[in-house]
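To begin, one chain is listed below as structure tokens, in the form predicted alone.
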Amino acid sequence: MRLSKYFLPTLKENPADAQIVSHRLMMRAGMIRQAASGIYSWLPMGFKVLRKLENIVHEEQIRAGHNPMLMPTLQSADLWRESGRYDDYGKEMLRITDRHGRDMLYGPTNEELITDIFRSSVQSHKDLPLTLYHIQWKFRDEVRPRFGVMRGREFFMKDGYNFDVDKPSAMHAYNRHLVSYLRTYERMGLKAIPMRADSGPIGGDDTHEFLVLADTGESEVFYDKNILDLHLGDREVDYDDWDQCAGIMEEWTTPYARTDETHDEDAFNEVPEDRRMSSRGIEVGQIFYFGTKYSDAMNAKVVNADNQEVPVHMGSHGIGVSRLIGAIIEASHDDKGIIWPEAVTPFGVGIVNLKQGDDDTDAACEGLYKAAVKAGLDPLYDDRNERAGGKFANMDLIGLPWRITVGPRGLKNGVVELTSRKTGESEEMTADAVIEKLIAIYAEV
């Protein structure tokens, strides 16, 4: 993508009402405007990289066994009637009447209209396992909508739902479903923590969090600082077995690490001193196991093996993606702006040419504009005619993990610039070495 060509509003000031990095960097660099209070249009870079989350959770879940599919935004409140939840739940659902006078509900979650798409369907065992997910916007009316994407009232969700012949199955669906979302974390450059948490308005006994350390997260968590050294990498994983789900479940799992709701202080001194932790944390992402809630209320039964009509164990999973991108400035940033993770940024490199006009500076522009086009790197090519200052504080606003500089002097020895935004080290080198660096980093992603 030309920079000339492309919608890239971006602010040299933050904005008055922005009280947290991400918020004033997701404004600055031209991802998202407010178009009411916590709700947010998504801009071209922003959309972007809403998108690439997005894929990574899909080929996640799908890489775990699971179907995904759509449901729509608007739910008929009779279903939440039949699970007791329509006067439960509170102001944050928004409530809406049709011409018809039917009330009908905008979906703060889906596992009404989930169950009552599982009972008409599914009547045997032999059809059990089964886990169906979306990713679809939901909507929460908070009281005080605030930290942009943060605490929004719209946002992007991925929200998964298992039913299981039984507990034990059900149990291994939830054990399936932690280790994806350490996958999906960690592919994204993310260390988010698994946490025993509270299971709120969605109900049921068993339930972890994932936390993103921050020190502008909401939730005050307490842990064993063993736990940050824990990663699955490359591991091989083979989420039908049971055995290996339940083994990462509790290498995760063992370690101390509780959000303020569920925090043991007597637990945690047992921990040694030196591994005592506490911070903040920014939730993105929660498992729940609740039995047979919803199964029970809305007469979800399946025939077991002994020919016996039980009501299906469930279990829910959530991922908020629009949230992510909030937590992954709050975790990578710097006084100049954003720093992406190369998983996940909206483009592989920035070229910025130093002397736009000048018929060498941008032929070579050219040049490694289409080298890193046909070698899937994604440019953003600044050829703009601004001052090379500009355009330097541009690309380390927007973030961009590596920056191409090209100008007049480097030229004359062949070579051109690789900027490493993480670091800000630089190499000279010559223009297909240097394609040659970026297409190696971007195999390892």
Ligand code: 5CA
Second form
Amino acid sequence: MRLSKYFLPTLKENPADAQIVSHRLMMRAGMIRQAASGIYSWLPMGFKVLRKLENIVHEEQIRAGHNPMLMPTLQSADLWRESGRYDDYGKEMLRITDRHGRDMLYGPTNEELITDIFRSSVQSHKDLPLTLYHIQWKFRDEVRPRFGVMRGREFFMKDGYNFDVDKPSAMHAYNRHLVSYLRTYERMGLKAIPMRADSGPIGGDDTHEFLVLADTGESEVFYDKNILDLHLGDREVDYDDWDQCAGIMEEWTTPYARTDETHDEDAFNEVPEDRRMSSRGIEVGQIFYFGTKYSDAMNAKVVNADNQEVPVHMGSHGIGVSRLIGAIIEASHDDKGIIWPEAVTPFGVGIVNLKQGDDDTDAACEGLYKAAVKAGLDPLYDDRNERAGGKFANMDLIGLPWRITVGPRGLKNGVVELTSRKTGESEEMTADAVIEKLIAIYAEV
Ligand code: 5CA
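Okay, that was the form predicted alone. Show me the form predicted in complex with the named molecule next.
So here's everything in the complex, that chain up top.
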């Protein structure tokens, strides 16, 4: 993409109403624009990052054996009356009446709709286990929408639902989701810690939230420092292997890690003092096992191996896809702007032309740009007639992990400069060598 043709409405000043750094930077980098309180338009660069996160979530869900699908944003109130949640959900639910006077709602989550789909098509344990998920916009009329996409009213969420014949099988689904989430967050360059939490309006006793540590997080968290050393890395995971998934679950949930909702001071004090940490965290996902809460209420049954009709065991599992963008920026920025992890960066590399209009520099940039496109590096070429200082500040703000600077002085020696956004370190090399180096870097991602 050439910057002269790209819609990137960056702001020089901090927007007055943006209280936290991720909100400020998303607004300043021209990623989002507020449409109404807690509701945002996703401008091209914000949309690009959103799609990247969505793709990672899809890839990891499909790897875990889950079925992607898409349910609507609007739902009929009748299903929610069956589960009893139409009244329980309160003012957070946006209620709508259609022209025929039928009660509808903008879905805050999908347990009822998916249970209805399930009960009308599956009757036998032979069709289980089954996990269905989608990534779709949700609406929750939050009392205090704030911090940009972090606590929105309309937000993008992955929500998945497992259906199993009994509790042990459903607990494997729970463990499998935990493992797939660990992998998802790691791929995004994030450390998200699973913590025992409270289930709220979704229900059930078994639930873990995934928290990214950040001073601006809305939750208070307490944890054993040792948990920060755990990595899945490139471990082979067989998602059908109950023991392996349970083992990984145990590894991550043995060190103390809880949110303030479930914090237990006595248990925490058993952790050696120098490992006891407390800080703030951003909740980027949550998994639940709630057994037969919805299948009992909505009569979703299967025939088991003993030929008995039993209510299906369920859990639901969410990832806050739009919130994740805020969390990634909170975890990775400096005073100049965003620092994107390579896996989610909107563009692989920025190209800065120091002397736009100079035939040689323009030709070198053009060649480099085409080579980068061909290599799949998805470059953003700043071809505008701007001062170098302004171009650098803009690149730093939007945070691409790599920048290639092309100027007449370097070209005389046959080199361009490659700079890392994270370390600020630069090295001079030929254009070919830069492309090769970037190909190698992105091959690892
Ligand atoms: N049905 C379950 C699991 S699918 C559910 O709704 N879980 S949830 O309420 O925990 O939401 C899942 C994730 O969505 C949360 O972990 C959080 O990351 C994100 N989320 C929830 N509310 C908001 C909001 N108002 N703005 C942005 N993200 C949100």
